[in-house]
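Presented as structure tokens, the chain that follows is alone, the form predicted on its own.
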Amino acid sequence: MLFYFSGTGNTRWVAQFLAQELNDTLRFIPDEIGGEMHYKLKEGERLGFVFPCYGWGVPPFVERFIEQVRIEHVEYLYFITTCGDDTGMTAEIFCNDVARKGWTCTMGYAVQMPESYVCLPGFDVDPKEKEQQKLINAISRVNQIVDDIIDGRGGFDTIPGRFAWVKSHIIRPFFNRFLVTPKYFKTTDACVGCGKCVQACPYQNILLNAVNHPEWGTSCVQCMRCYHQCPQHAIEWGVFTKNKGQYLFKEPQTSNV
């Protein structure tokens, strides 16, 4: 059984690849919330979590899901996190999260994918050439992960990067407290009221108001899919996304390699 979350499509692709190759059941975390959230694994069935790295750690909403979910007969547990660059101490954070459930994480991997975080100075989407190279590299990376899972291997290869402790234990709490918020979202005059942002939001956090402009509720998880999905590039988050790019996952163009 494989639980995942994805905003711009990077993590969805990884999760779908894994589910197909491993013949596992794929479950989208927002779709599971509100249900019984009680699952029983079959004998020998693996449990996996696939999620994007947010603020050099496990996204808070994924942590809440792990805290609330009930899963019986957990034997082999692994996680895959996608990232634009590095993941800090995400492996330690995830292992601590599942340990509180009485579970032991056997394996963890990070897969570098094209950058989609644009809400702070110095962060923008990757140039197209770098984007394509990351996607091409990800294919061999995910194939290796599949082989390791099938073989039942353990260990962690999560690209912690430099200053991992500082990023995950000092910057991350600040990030989660002050920067995971919908209050800075706004639209420019380019908004045509098409409603694609409403359809795109995985947590159904956006509604159109009386003049067909989006308004954000309180359940935003900062996945930024609304920003990247907007065909008019009319959504901004404060002043930080001005003149920055958009990104949604597309299959890599391997024919040119």
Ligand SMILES: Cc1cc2nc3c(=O)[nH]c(=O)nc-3n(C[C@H](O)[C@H](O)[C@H](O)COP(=O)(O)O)c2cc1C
The other form holds:
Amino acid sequence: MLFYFSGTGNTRWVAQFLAQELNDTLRFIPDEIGGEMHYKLKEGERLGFVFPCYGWGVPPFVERFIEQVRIEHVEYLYFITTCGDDTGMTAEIFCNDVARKGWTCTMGYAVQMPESYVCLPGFDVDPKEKEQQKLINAISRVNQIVDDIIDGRGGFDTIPGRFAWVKSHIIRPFFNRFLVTPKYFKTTDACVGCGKCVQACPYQNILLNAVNHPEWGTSCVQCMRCYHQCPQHAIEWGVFTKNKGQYLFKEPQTSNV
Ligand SMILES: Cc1cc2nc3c(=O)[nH]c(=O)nc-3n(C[C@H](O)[C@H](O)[C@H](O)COP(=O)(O)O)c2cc1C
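Okay, that is the form predicted on its own; can I get the form predicted in complex with this ligand now?
Every component of the complex follows; first up is the chain already shown.
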């Protein structure tokens, strides 16, 4: 069984590839919330969590899901995190999260993929060439991950990067407390009220108001899908997304390489 979340599509692609190659059941975390959240694994069945790295750690809503879910017969547990750059101490954070459930994480890998974070200065989507290169590298990476999972291999191969401890233990709590919030979302005059953002939000957190402009509710997880999906590029978050790019996952064009 494989639980996943994805905002802009990177992690969905990884999760779908894994589920197909491993013949596993795929479950999208937002679809599971509100349900029974009680699962029984079959004998020998693996349990995987596949999520984007947010703020150099496991996204808080994924941590909440892990805390609340009931899963029986957990034997082999792994995680895959996709990231734009580096993962800090995501492996340790995930291992601690699942240890609180009495589970042991056997394997954890990171896959570097195109950047989706644009809310702060210095963060933007990747230039097209870099985006393509990351996607092409990701193909061999996910193939290697599948082989390692099939072999039942253990160990961690993430991308901690520089100052991993500071990022995950000092900046991350600040990030989760103050920067994971819908309150800075707004639209520019370019908004035509098409409602694409409403359909795109994985948490159904956006509604159109009486004048056909989006309003964000309180269950935003900051995946930025609405911002990246907007056909008019009319959604902004605070003051720093102005003039930033948009990104949604598309299959890499390997024939050009
Ligand atoms: C709120 C937020 C926080 C992020 N934090 C990190 C991070 O700490 N390190 C990193 O390398 N990438 C970070 N990213 C980039 C994403 O992890 C990366 O682009 C990921 O592949 C997006 O997955 P998705 O397309 O499935 O949503 C962040 C993106 C968002 C939206």
